[in-house]
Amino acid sequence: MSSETEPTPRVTPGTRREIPHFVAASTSEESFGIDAVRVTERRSNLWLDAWRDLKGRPLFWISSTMIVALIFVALFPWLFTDTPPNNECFLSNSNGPTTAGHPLGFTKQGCDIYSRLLYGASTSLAVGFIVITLTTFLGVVFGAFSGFYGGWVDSVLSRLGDIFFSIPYILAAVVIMSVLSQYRSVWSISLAIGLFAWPATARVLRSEIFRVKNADFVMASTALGMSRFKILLKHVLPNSIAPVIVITTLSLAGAIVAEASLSFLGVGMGSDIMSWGNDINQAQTYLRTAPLTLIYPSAALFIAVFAFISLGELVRDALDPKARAQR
């Protein structure tokens, strides 16, 4: 039996030898696809990553509505209702029951609750906002001093830091407020609590800026000849603050508690101004025969602080790459 072979061309002395080349054929568009990279055109940073982690969860969406209604009411009470909460106040009214345009009764006073309720709002929620802002400012400039220079100047600040923070904010305010017993208003009740809370705040962003200040940025920045001041305004304070942001949405609802506390202590704000806290301490001692009238503001300081630590929980869980990743 025999094979047949393809002869092996013979080679002339003094010829070149032809050796074939072979051409891969022309690829098409779907080869291409096969071993190319593919680049996403989706951005992507902590402050989007955040975003998209809020959106798709239904409490934030709760909270956010609570949030909002509770401001917006904070700032337009009269909308809401065309009694004034004090200067209508009828004795033969005493923890009378629901009546047309009174939807929630009457104090032990005579006063429409609904009203006292809409205007203390505003209250509250002023006293939170003033203690933010003041705590805020006061833990950004300690923090960031403190962590950013080092050497003797964190030695000054972290101890000044630790005097305060020592110091528990709402005994410091009982005795403030003790003291300005004539003096008594949303400003002063707010300084009272924001000059001995910052502490926390400059601790957490301290040790954020501790990890972010040894970034190959911050180093990039310096060989670049960028003043330090500059490189901590530009590139080091906006990539710590997003923890700031946390506790400060947490601590706006502890400050509307502590107003609220120190006004059922009897050393918040006067009589004459009204609060959540003032009305609950007024409503105590009826609770066995008018529940209602210290049901009502309970319930209103109850959802304006669920309101405020839920929605800080989110959003300290939607910062956290760690925490979204376990989701």
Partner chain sequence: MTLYILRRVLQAVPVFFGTTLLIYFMVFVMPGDPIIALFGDKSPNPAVIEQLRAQYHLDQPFFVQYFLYIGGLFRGDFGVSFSGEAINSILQRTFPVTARLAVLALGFLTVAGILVGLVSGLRKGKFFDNSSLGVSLVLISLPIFVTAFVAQYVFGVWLGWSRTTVGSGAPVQDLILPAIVLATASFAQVMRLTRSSTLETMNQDFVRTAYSKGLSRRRVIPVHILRNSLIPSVTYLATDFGVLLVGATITEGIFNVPGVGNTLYQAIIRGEGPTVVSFVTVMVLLYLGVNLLIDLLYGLLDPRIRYVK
Contents of the next structure:
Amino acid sequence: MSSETEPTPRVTPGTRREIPHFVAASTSEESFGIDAVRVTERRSNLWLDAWRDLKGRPLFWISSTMIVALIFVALFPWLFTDTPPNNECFLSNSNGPTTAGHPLGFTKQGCDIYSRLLYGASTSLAVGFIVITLTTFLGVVFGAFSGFYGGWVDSVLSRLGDIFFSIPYILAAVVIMSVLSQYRSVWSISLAIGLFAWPATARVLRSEIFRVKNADFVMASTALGMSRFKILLKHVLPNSIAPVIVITTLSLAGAIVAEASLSFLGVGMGSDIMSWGNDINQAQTYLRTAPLTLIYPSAALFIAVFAFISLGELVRDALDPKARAQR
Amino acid sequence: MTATEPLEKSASAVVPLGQPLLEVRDLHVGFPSQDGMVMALDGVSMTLMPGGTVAVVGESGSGKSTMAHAIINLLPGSGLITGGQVLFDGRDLTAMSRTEIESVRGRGIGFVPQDPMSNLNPVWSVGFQMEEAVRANGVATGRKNVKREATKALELAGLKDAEKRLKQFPHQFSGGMRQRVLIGMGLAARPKLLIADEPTSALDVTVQKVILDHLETMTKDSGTALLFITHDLGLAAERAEQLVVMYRGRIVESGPSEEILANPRHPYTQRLVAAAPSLASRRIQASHAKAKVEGTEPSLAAREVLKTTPRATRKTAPGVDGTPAIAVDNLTKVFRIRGGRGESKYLKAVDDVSFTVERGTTMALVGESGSGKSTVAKLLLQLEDSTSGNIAIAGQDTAGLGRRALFELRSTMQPVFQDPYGSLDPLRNIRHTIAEPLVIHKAGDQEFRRQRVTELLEQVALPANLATRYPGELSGGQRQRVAVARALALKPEIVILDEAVSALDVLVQGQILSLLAELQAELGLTYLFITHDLAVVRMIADRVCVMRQGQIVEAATVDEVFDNPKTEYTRELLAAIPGAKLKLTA
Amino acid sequence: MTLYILRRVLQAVPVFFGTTLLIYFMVFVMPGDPIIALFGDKSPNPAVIEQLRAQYHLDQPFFVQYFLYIGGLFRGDFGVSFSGEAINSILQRTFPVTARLAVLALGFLTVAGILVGLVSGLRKGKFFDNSSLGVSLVLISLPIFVTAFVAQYVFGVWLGWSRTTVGSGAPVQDLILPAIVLATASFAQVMRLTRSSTLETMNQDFVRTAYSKGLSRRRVIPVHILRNSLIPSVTYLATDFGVLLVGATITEGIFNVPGVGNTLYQAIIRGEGPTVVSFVTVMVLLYLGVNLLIDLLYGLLDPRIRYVK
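Please could you give me the other form, the form predicted in complex with the partner chain, since above is the form predicted on its own?
Following is the full complex, with the preceding chain placed first.
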């Protein structure tokens, strides 16, 4: 290597020429204080920025309006219909068309479809919310401990998570529900789904915590004498929770689909409980003769799932500065 | 921002001799945003003759890299050239079609990027990526020829056993080696112009020097003109005949290097020259003598903390007995690394290190990456357990301290870390951050904490209304001030500054260094200043320990080390400081 | 690389035992007697029950039963179905059909997903990008049985292009519609993922460096952008395989494809517990195997993993 040359200012051989010395007129800007604080700049942190991004997007307002409406219907279905979903079914109305007071017509059994849809929302959302409570609780506990403490704690918890993750949660729920056939309720279904759906949350949180826990601000707090557990609660978790929120929104949609799938397969809700999945199951035989009885509950299911998935995707984009920059 | 201003028109320097190789004329580059176009370059003009060298100097955000990217039409993201021309060999690059500019890149203009870690594609072998450059520019055709040319280019760039390493992937190369590969790629097609965008700022100084020397030889030999972009004024002056100083998208001064250094005319350049650590030779004096006299006396505010704290155990008036603030004896730290086949390797990160730091003084711990200097900091801060050896903080041996005693000890010693983006919790506002030490140590009530935060903000020269802001709203320098304020909240005796100013621009860096010196004088602080930058050491430290591979190779006063280095390694480090050899009449 | 494979395989061992144990345990602790369930509504002779118990080792402690069962798995014995046919012979009959369906679906979703995602990413904010983003959001939100019915109705009933159920022998042309249905949701996910990783890769330093070397767009896009964007998509396929298995069960059921999924589907709707468990076990083992395989493929795609000692 010819690297040991003395560093001397380099001059091009032969053509020694004058380089003009140019000085720009100095403006007030350059005599500004170095690193001057400009407090008029707009405020910004992760959540503020995300909110600013979300509120400018029409799909956010559409999906959140849909979700609010769904929750309202699920809580108070009787406010929207006088017909009970289940016990005013007359076979004379079988697959009947729209009539006054029954805007969507009737099922094969002669039940009012509109009313069944409204009451079905309660089941779907109840399962959805119970499942995410369960998965978020389990996922955060497992993910936080394995990510933050690492070492053998991580190895044990992660392997455990792998085991649950290796059984696709709908299949697991099918097994549980086909054995639990006498105990069908919103609770048992939610448990069957949630018990195997949490590892996704745990994995996301774990990797996020891995990223955050080595930040200098964590070290600074350790150097201050803050206890490990407090650091986890006060600094690490708040900074790694954003992706958990995203995956929770998405898994709510997943839980709604799972419940509908189980009911569709006949191992979900009993026939006495309204469920879109049940209705789809009942109507599938009449695809040719009465497609509308199949289409209405399918559409309701689609709308609910779409609302939560859109919200989840939007929140994901909003919470990720990198994704925001990509737009 | 306004567009062209009349005075910028005169900026196009008129060069009397010959046809320029590169001529940038009144170049404007903007990035569209919600609030309209943000101008990154606002009328920049410069000229480079064939075989000449120009260094563009500026701090982050000055537009120096944007100019480099704009010349080869590779602006990131949504960046747009909104006006002006880039004449290369008489042809306007901004008006070219995509295929035309593709044929200029590589062949006409080579490019060496900044960060060797991210500029090679991790999924392709180094040979593949080199051959690609050779083939695309028609240097050679046919598998064998291409391979031979690629090997040659790598060898020229100073890569030993290039032929064997062709099959290896970038992650198997060190940073310096990757930079050599990138330089080889930039020069593979023997371009007339090489743009080097901070080619060595991610590397250690000694590696930087070797690589720049080599780059210089290569371009000199082939007569390649060099456009060199750097934040380091000393480096720029040392490596180029012509300097261009940029500030906020404009050129504020340009001309012959020596002349600008000796006689900067623009106020901004004057400040830059004054602040450049590589050119300064004196310690920042913030009424240092005064500090020696009264520095050990806790200030009024400190006494108030003591009054309101339940901890009566705190030693008042430390240092009366003359024990050193930090005494480290035979400190060793061995890390176990899981090796290949289940076996363990041991890495001695800190190897039998001993030193003392007297109260109220600054000790600098200098070393390149992997020297173990940061591990020493973590050991001192009790963030890692030592393998063997002793640490005494303010006369108190830290070995076998109970939980409670360790907790007390922590309030006497606080760190400030390197990364201004990582050292503050982004979700807590400045008040919470600065008050956190008080909360953890249960010092004072709500009102007292509020006052203390205001007082601390004032001490680090930040306005009080910043308290409700979040770290994301502050600049790097401001965040580092907040980190200093947090470190001072408990009135510690010792502050451990782990590369605390390394990530900052020179002017901001100078400012923080002065602040630190003032605080030391005012509060009688003891600093352990950990850095890779020997140049900064001269500005802040009293004594220096030079570390290499876990060991202290030299320990002396700053003057001794700079004027009369005892070991070869220290001499090497000193020689590698950019601009060290420049004779200045300052 | 060998070390990487070895470690990955070793990691799979506890997961294999854990998963099978978990499934076996679920069945063991659940209420209901499998032998009595076997007889449905009829109440059998107690002596017959005892004999059957011994035959199925149900009189043994849990772990003995479990290890007998694991031993069976290693010998390729998955037990006997509700109708008395060996699960093994059912698998031999149905697996080829499912494999055909899976290859069609996987082929479609990877090729189309990656292609559309790449183009979308390269044309960020343009019409193509916006519309494919919108369409993919809708596709992701469609539960697979809804997609299946929509497809059946539109292509089978309305347009009459294809039969709503698959004919005997499951010829490939009959499998096209079910395969597309099966691939839909995953296609949309792969597309979105490829799009965002394309966008991310496009802004990487090494892409700029590739251009600065004088490479043309035609070379940079496949070699430096697409190649690197594949890595997250492949990772996704591994985790998504479980969703595909569930999807295959439902799709095969609805389209009456004579595959493994359909057998499970029929067992579920008829409430044949033991058969359900056997087939779920088969699917879980398949899932573990595919994950292992994809992880090894991942090692091929990413040299940083391959060469880690």
